[in-house]
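This document starts with one chain, in the form predicted on its own, laid out as structure tokens.
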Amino acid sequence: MSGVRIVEVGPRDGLQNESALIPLDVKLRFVRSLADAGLKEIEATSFVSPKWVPQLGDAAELWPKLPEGPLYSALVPNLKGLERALDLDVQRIAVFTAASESFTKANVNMTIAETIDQFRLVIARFRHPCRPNWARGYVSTAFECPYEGRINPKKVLEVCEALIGLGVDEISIGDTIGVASPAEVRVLGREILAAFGNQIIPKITWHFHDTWGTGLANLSAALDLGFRSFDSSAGGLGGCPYAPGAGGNLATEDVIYLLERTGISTGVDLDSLSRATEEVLACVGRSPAAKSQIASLGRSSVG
């Protein structure tokens, strides 16, 4: 087994909901540590209004200072955010919708259809034949919504189809509140394959949260179906302000350990990765919580 792709979302999704503002230099050292550990794709920030996400209000300062090496992407919520990103020559963007009307309304105060209409304008403005450009579409609440309950897989397919119609390069399927089971992942994964064929596999990334401890099992279920692309967050940083009780993202350390132990090479050094979030965690007043991170740090201290 080979070719598994890890997209590190800690600097954006992991930090965006932290109330304690993390200094720019700490964020830059965090990203540098992730890159030094071997991560090749990093979602670095979001060009959202600082009024709504103060933690990422320094996006314009951070972007030009990012260390060379990885492919960096940024979330853009609308045309205004895109213009800010284009001013900094951002070449990889992500847009965000959901499979739940209630969640979309709570998150961005729009219907799903309105988000698609907005993103049509964003992606059309972003595409340029003389400039590298790559776009991702997030589909949040793909399994369950904190307001509507379980989501019918057919709804997820409808949103995926709409995003494909916009010409996105990939779609990230999100278990936003971290409640899905491997059986549900298999059902949705098979529905996606039946609707779009195996050629969709390179365009699908899975974004699991680990609220109920099923994140790794869900990743394994997706692997078994042939999917090879996954989002994760160093240290399990992250959560969802619109999903009460939602835990953090699936920890990159746990993903790397599972893959390497399974015989899938990732090119990521687990011990280096486990130290990458130490300064960030100190800023927010928390201790390491990801199991593989704790084990790796413990092994290092004994060694």
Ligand code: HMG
The other form holds:
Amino acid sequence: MSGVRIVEVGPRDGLQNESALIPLDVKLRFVRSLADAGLKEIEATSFVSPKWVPQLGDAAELWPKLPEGPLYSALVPNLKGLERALDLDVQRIAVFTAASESFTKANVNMTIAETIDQFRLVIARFRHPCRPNWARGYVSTAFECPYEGRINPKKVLEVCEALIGLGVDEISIGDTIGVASPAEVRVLGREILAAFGNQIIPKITWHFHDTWGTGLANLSAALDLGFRSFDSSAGGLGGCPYAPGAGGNLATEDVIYLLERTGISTGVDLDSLSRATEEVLACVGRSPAAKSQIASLGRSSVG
Ligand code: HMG
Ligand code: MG
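Requested next: the structure of the form predicted together with this ligand (the form predicted on its own having been shown above).
Whole complex next, starting from this chain.
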């Protein structure tokens, strides 16, 4: 099986939902540990309103101090966020919308159409021939919305089409509240392939949350369909403040264990990764909860 790409979203999605403010130096050590463990792409923070997500209000302080090595990206909701990002020479951004109107309104106070109009301006301003620039578009609530219930895959295709029309470099399909089953992933995955053809595969990333424990099975289902790119969060940290019921993200440790055990080399050291969240977990007063992390920490303490 050919290479699999992992985008670590722990410093952004993993931390945004934590109510206890995590100090900047703890966040920086977290990112450094992720980089040292071998993660090559990290979504580091968000240039969203600090009134809406106070935990990431330190984005402008954090960005210039990020350790060299990985490719870093950041969430940008609007032109104001883009200007803040451009001031820091951010070269990889993620705009974010959803397949449900109610979630989009709760999350960014816009309709889906308004997000697309806003992103058109954001991407036009962001693209520059003399500066590297890469943009991801998220489609959240791709399976179910906490306010509207099940989502028709056709709605996801519509939003993907709108994002492709904006010229994003990739689309991340989000199971924001972590409820999907592999059967649903197969249905949506096949619909995406039927609508856009196999050439869309390198442009699709799956973003699973693991509220009900189906995240890894969902990743396997997407792998079987040929998809090769996945978001995950160290320690299974995560959630969305505007999606009631959203559990943690699929844990990067679980992803690494599954891939390595399947014979797919990831370049990530599982034991180092399992220790990367220790300080953050201590800050928020929780113990490790991801299965492969617990097993790896147990193995290290025995060994
Ligand atoms: P709004 O209140 O409608 O915006 O929020 P506004 O334009 O009326 O501005 C209100 C205030 O915020 C103003 O300041 C603006 O200047 C300021 P004031 O005059 O009151 O002092 N403001 C900003 N400040 C800093 N950075 C900005 C910015 N924009 C406005 N970019 C807004 C609209 C989009 C700003 C707000 O709703 C927001 O920031 N939402 C972000 C919510 C968020 O981050 N959610 C979590 C990420 S999405 C997610 O987790 C899902 C994902 O993981 C995938 C999945 O799991 O499916 C990606
Ligand atoms: Mg998420």
